[in-house]
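To begin, one chain is listed below as structure tokens, in the form predicted on its own.
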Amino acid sequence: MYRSFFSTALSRFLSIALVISGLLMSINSHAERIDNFVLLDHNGDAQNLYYHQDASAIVIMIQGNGCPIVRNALTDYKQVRDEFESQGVKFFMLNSNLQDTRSAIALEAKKYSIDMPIMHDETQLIGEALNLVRTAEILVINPKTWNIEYRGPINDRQVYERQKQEASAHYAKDAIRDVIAGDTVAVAQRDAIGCLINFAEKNGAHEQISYTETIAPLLQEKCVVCHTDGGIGPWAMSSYELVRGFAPMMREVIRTKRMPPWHADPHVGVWKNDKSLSIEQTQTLVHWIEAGAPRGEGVDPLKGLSIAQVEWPLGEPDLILELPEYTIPASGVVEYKFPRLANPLDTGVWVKSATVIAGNREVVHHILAGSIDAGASAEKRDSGVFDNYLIGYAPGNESNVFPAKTGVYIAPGGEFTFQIHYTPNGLESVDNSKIGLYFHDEKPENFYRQDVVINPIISIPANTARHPEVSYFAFDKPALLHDLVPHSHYRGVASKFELIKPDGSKELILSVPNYDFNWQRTYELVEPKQIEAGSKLVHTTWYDNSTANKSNPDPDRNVTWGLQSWDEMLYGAFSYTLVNETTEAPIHDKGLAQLTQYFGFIDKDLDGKLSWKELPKRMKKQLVQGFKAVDTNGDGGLDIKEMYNIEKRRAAKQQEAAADAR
């Protein structure tokens, strides 16, 4: 009879036991996956999960300004990282807070010493889909599936209140380790000691946001214009149906910054015509699809919508341009062209505006325009476009309107100039493209200069992931800044312009933390930025050479500059207006433009004067008795005007040799 009940006991014990223990590998089986975000750091750099697909494993702390258990575990997350960095593991952490601010995460960071970078999810969407609760959490996650094998606590050292000297459990060390070795971690998931982190919008009536209302307005103002018939976006936005076919994808590119095409940081500058969603607009846009997208009531806006597609968005031209006619190959490298057509003007212009019309969006990757007078030297018939340069053509940067009371002088006859450069996209086609320019009625009262800050001698090491490189343009004079153009090919990253004043110190203009290829913008200052005398604008740039960033042509190639896109560049273009100058009364000095922009590349600490070392071979041949001569004030180094007065010495002696012969 016992052994009866015993072994009735024992079959039920076991059989509760297999259902647990089913349950229990069900539950570790079940791994939540983590969708791919990119989200600013407290440095303004830019932080791609998905980036770190090769990594062994990627961990995240969950952090929170002025929470005692996220600084008090501080120490034990540094000791988790240094002991598992060597093996491939990346460790950051992400501050989710309603009422952090980047700012104040940098002062956190700086004041607990955190070395690590803070991803600053200022939208909260990203720690609204982690289902965060509590600050102090570990996030481990297996790259190979992108599944948190692991969430909870760093280890049991702390509860609240109080906290032991030491850990007996070090859950996140061996969920760590479980990932490395490809095993299933024995606890998936422990209740978190942190803070609590109040995500405002989370519990919202998501499913009540009004689509006509609210998210039709909003593609309308801030995607219509180019997801229409016609328009440069793959797919139009012309009914709810489209839309709501499309809204995952729309939380995907809106969740690693992908669209809208903006990619400047928004904490720095403020900038016309700026494309980026607010923080509202995200949130809103995100929570409506990820309640579903509900229809609702009322009637479809973007049902039978149509925009314009005017042909000239400024109105008709004074003067069309039309370049030759090119056939594109389906593949293969197409050289650049440099076509050149008669000016047909008899009479001086100012012109006003440009824009560029591409015959075939598709492969068309660049259009740069600019003229030569009549009876232009050689050197200026070579340096073409840029001698007296127009307008830069990319996807995104389709016109450029002077500032206002400013213009760029033609005269009569001449050439206009042009650089196109062709991306065959698999399918042979043909270009017609056109370029208008718009003509002031009177004379305007100042110049409107345009500039580059370059670096032609770059050299990007094979295998590198964020390699700076960097130059500046140094102004002579006071001036007015009005835009600026960072450009970079398949591997640049990220872009910053920066001004060093006379006294020393910096102020950063522009940051471009996501640089996109692909979208090649003009970032306009509603406000143009006035610059001292003496002031530098160092323009840098960080190129990813290494296996993993996709775009790359080729990670075990060292990259030097070249014009095609598998070649590189440092070239940040600006645009400015000399406060003292007016159109009666020129002051601008195009050849101490044309050295500066030289000496910007030449001089590597920007300390605004070459020293024997960092002068070129050529120049030290010529010096090397007489260096001592040139360094007119005697500080060690030759400066940018006792630079200008050695080339003008040296352009007068070879006026001489060429008088002398004939």
Contents of the next structure:
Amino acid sequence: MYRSFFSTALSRFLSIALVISGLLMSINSHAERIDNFVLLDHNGDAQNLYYHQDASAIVIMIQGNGCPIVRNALTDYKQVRDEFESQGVKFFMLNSNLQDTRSAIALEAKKYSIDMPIMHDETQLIGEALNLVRTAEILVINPKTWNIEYRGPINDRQVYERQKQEASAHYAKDAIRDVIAGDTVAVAQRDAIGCLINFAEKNGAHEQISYTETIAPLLQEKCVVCHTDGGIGPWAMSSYELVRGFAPMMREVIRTKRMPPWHADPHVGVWKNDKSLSIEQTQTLVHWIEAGAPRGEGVDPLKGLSIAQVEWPLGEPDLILELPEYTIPASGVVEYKFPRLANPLDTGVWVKSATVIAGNREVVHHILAGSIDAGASAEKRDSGVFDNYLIGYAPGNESNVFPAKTGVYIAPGGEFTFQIHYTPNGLESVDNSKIGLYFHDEKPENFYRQDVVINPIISIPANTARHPEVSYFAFDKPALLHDLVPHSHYRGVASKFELIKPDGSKELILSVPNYDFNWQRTYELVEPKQIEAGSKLVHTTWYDNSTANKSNPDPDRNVTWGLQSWDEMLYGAFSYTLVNETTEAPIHDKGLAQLTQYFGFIDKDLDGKLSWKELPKRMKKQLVQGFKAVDTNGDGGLDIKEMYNIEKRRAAKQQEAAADAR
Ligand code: HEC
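Please could you give me the other form, the form predicted in complex with ligand HEC, since above is the form predicted on its own?
Let us now look at the entire complex, which starts with that chain.
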């Protein structure tokens, strides 16, 4: 009797203790922090989780194609979104499915009218780290702490193969309300109801990944050009010990797509100088890091590794241009430099290739080099733009060899011009960079030509997060496109180049969803793109002029075109050859190309003709009476040919007047 009382008391005490410790556990499980990541969504746009640090809450639904629970939960999810979006809550979906491709996700989104970004976790690394098990799970995140405050079903409306008309419990809404109010979410976790996700690599023996045979060679291939002694990377991958020390940081920069610094969407185009990590390489590297970066057996391939530095990899140049000496401070921001050198040659030359040698590889971030012809205006000479573009240097991209049998003609006179970007590295230093040019012995068969798509009348409103500006270049002759260089400044966040063909069909050629001003890249096509006459090369850039853009110099300014980095540009350079051209019989019409550039930013609806409404004021004044007369085909708009005729007539009149005056 006595004994039994005692044991009942004890067991009651124990059960209370269990309940309390259970409660503590569930409180502890609140504190699941979500590390930042950047993923491309089903539209190819970059989504950066921590960008939304000022949101009142962030909600993510785990999506998967073909899952009935997800499809049935969509209306509920949209309804939650409609209720809370106006209170500063951001809504996303995340697809970590092994089997879903981006295009399949885009189809599912279209079919089920999913009108929010579905982030595509192609490597499954984000889903693995979040311990996802099933789709249709909802994550409610508090951006003040980056803790996941709730995970589980959206509500109690669905169980497997059954659904109710109305939910009676609204788990996600309750959690969102609590997070907005700053309260603790009562139940932080419920079992998700949805389709199981196959994380094929999650339980692999990652501690077996060999540093010697797999990791070190991968780093050597993709990272060491910069991360070496005397390189531009801030630390050298010169031993296992260093790599292990930086391993968590490597995981972070890979998850956030900062490294390796290659910003093109891997689903669009194939590029010669692509130094990105493949899906498999990314998985291997991150799994190895998450397994504790084990050393394993074997020698250390990174130890004592030095990159053989051949001074001139293409041989002794025909002309070496020495850039002025610059002193780079230990820290801070160095504005871009635009030095010029008078062309020392007294005969014209055909350049076939160029190499840049960075004087101090630790601080020279990139160099663009080209020339401007004699007689350029002072404004143009100061602006760092080129008539003839020669090379864009970045570490790992030291030389530019033009397509076979083509060349860039540099006439005597004029100047070589440069754009140099320095990044201070903690020590004051001096840089003496140089560029070597190589000439054809004889006139090459064809011209390697460059043009730009620009829009000097951009207008980016203050405090706007995603403002697009567009312009195009129209090809009047068939061409082969070789490379593309999107360029904007600190507010530029994404850029793309599309081709609109004469039949109206569109093709995306280059997308840079994650544009970074620090990395001025030339994207070189492996296969030159064939362009039909009558095609338009359309260049779009999106600008983030909000406070959320950490590199924005001043979100309260309405920003217009300017050369300084606190102003903006829509500037896309590209190189091409004309299919029917030879250097013996040039057909490129410079006047027409210039007019085309101008046309491309005025023709807002991209229909290839300027309506009366689209015409700039100055032209309207000139044409008040004569619009019908110059619109020779009578279609109500001026196309490039009609505009060119006006230009030519105007030029002829000027010549006549000048002749009369003599
Ligand atoms: C083209 C040169 C280049 C390549 C290639 C490159 N890096 Fe970097 N890395 C840099 C520079 C420069 C920085 C300094 C930050 C910046 O400018 O973005 C940096 C920074 C880093 C940092 C972070 C240090 C910090 O706190 O900013 C890590 C980690 C890193 N790189 C890892 C890698 C890995 C891993 C690879 C290969 C998969 C790689 N990098 C490839 C140039 C490079």
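Positions refer to the first chain, counted from 1. In this text, rigid core is short for the largest set of C-alphas that superpose within 1.5 Å between two forms. Every value quoted in this text rests on a predicted model; they were computed, and no experiment measured them.
A movement of the C-alpha atom of T540 falling short of 2 angstroms is seen between the two forms when the two forms are aligned on their rigid core.
Comparing the forms between the two forms, the C-alpha position of E428 differs by 2 angstroms or more, with the core used for superposition.
If you fit the rigid core between the two forms, you'll see the Cα of Y326 move by 2 angstroms or more.
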